[in-house]
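Below sits a lone chain in structure tokens, taken as the form predicted on its own.
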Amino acid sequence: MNTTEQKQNEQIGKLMKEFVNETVEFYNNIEQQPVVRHANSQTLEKLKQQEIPADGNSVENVYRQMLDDVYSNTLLAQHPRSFSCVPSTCTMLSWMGDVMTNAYNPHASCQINAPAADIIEKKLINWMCSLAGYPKESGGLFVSGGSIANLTALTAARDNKLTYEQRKAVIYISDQTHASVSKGLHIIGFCKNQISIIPTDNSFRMDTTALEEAIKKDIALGRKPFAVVASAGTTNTGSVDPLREISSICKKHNMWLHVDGAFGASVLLSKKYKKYLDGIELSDSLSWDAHKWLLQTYGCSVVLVRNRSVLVDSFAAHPEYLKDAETSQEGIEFWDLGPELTRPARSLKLWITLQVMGSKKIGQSIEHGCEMAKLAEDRISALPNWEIVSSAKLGIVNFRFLPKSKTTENDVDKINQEISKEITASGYAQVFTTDLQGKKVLRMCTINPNTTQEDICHTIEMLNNIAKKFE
């Protein structure tokens, strides 16, 4: 390494020490920050006009610009009052794991490149399979997120259940299934008319009677029902489909059952609430995002399968340039289990978090999230002119304001949209809307372990005060 590089590295080291101290301070006082930090138009315009320099700039100048113009102008999804979508619950332990892993940049595709990381990923996969109730021949791998986890599992389902009849195949999802499922099915060769959308009941769970009827109808038409995607914690309501009933239907018709547990599978760590995932052990595959409720930074997800061989059948490839790297005892490397060849060691930050906190404490943090949603429901229910549309389930509750004055449904929708915009603009909390049963509703996802009762109560109070303007 030449002298110039050495000096630059020393400067990077100095700046990163400063960055670590500032980041610790930031996280220790994050609740004092606004949830949404808006970039001003001048900053955005400056970035639009900035080009790639031919000769480069100083490390410190670039470092300062990134802090001032990029990182300081983002939504803080890890904020304890970020209640929109399914927010990040990341801890500094996961961040530490990110920093350490990225610094050493292990190539986690095979055992020979990173043998210790290989052991850790396999131990975590086995542990998560055990939590899901899968047998010893199960397996899986870490991927970037639920979208890729779903795609990977559905590829295995296609290859396991279908041959020449793919064009006649039908897959069944509910009207609450995550959009990534349809996107993944399109990527692996299925058309829209091959995706059958099953209605949900009053609790937003897949209607199994409607599912049975749809399957029978498709068989009568000469089509090939081959898979059902059930949800364990929907994004909209936190609802869990009747997994045991759906499994029975799948077995009856020799169909694959995939469970999208990207959000809700983490409840398996809770002694109190894991009962809501009864039947998940009967599934053929499962997606599970650690960056949703296991306190991890993006992206850290797993795809699990009841029998690891189905992943090997779909993804194993053995080109000549990889022969020397095939050193695992069974001849199966992580690159044989999914679409990626080069892949980062995503599991290490979760391992660090679990080693420091222990699984019991993480389970308790999950229970806290569920209890905060119930608190929000109780506070809303006690207020006049508010309606609970979907009761608290796995840390999610949906509700809306109904003004006293007679008005149309369209007006009610607009009012709730305005309430959402105003509380978000305040910076105190972020509460987005979604659509349920044709209604625009406010939705709170309360899964951050640092969210306090005061955060919940004050947010509800603010929502009610904003709503009073529309009475």
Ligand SMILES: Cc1ncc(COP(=O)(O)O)c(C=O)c1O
Second form
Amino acid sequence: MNTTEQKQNEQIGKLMKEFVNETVEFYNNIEQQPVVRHANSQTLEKLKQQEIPADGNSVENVYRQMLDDVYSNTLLAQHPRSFSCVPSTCTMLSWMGDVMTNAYNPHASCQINAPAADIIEKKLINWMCSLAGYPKESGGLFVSGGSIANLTALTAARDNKLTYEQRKAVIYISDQTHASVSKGLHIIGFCKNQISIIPTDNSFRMDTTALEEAIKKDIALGRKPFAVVASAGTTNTGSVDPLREISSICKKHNMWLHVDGAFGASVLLSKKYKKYLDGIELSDSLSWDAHKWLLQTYGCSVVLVRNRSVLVDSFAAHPEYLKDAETSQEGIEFWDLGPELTRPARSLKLWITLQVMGSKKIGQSIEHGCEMAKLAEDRISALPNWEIVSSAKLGIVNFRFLPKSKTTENDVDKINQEISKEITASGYAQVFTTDLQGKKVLRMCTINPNTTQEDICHTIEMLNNIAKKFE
Ligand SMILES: Cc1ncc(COP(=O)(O)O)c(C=O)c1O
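Having seen the form predicted on its own, can you show the form predicted in complex with the named molecule?
Full assembly next; the chain just shown is listed first.
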């Protein structure tokens, strides 16, 4: 390496030390920051105008600009009062894993390139399969997120259950299934009319009577029902579909059962609440996002399958230039289990987190999230003019302000939208709306382990104070 490059590396080292200290300070005081740091429009405009320079800039200038213009202009999804979407639960342990992994950039596609990372990923997959109650032939893969986990599992389902009759195939989802499922099905070659949307009951769980009827009707029409996607924790309400019942329907009709547990599967770590996922062990495949409720930074999810060979059947590839790198048992490398070839070692940060915290503590942090949603429900229930639309389930609760003076649903929808906008604009907490049974409702997802009772109570108090204006 030439001396100019060495000097630059030393300078990077100095800046990174400063960066680490600032980041620790930032995380230690995150609750004092506003949840939404509104992007500065002048800064964004400046970035739009900025060109790629023909001759580079100094590392220090670039570093400072990135800090000021880019990293400061993001929403803090990991803030303890970020209650919208699925908030991030990431901790500095995962961040440490990211920094260390990215520094060494292991090529975690096969055993020979990163043998220790290979062992860790396989151990974590086995551990997660055993938490899910899968048999010893099970397996899986770390992927970038729930969308790709769903797509990977659905590809295996298609290849396992269908041959030439793909055009006749039908797959069943519920009206609460996450949008990534339909998107994934589209990518792997299914048309919209091959996706049958089953209604949900009052608890937003798939209606199994309607499911059976739809399957029977499709069979009578000469179609080929081949899979059901059930949810273990829907994004809207945290509801878990009746997995045991759906599994027996699938068995009866020789269909694949995929469970989208991107949000809720982490509850398997809670001794107290894992009962809500009863029947998950009967599924053929499962998506599980560690970047949702297992305290990880983004890009950390797993797809698990009851029988690892189904992933090999769908994804194995043996290009000639990689023959020498095929050293794993049975000649199966991670690149044979999913769509990616080159891939980062996504499992290492989860391993680091688990080694430091232990699984028990993570289980307790998940229970805390469930209890915070229950607290929010109790507080809302005690107020006049508020309606609980979906009670607390796996850390999510939905409610709306329903003043007696307003007569049309349209007015009520608008008011709740306004309440969401106003609390979010305050910077104290972020609460978004969603639509349930045709109603606009406020939705709080309370899974951040650092969310306190005070955070919940004060947020509800603020929502109520804002709402009073609309009485
Ligand atoms: C139930 C469910 N499935 C799938 C996804 C998609 O996951 P990702 O955003 O990690 O791709 C989400 C995201 O919120 C989800 O809640």
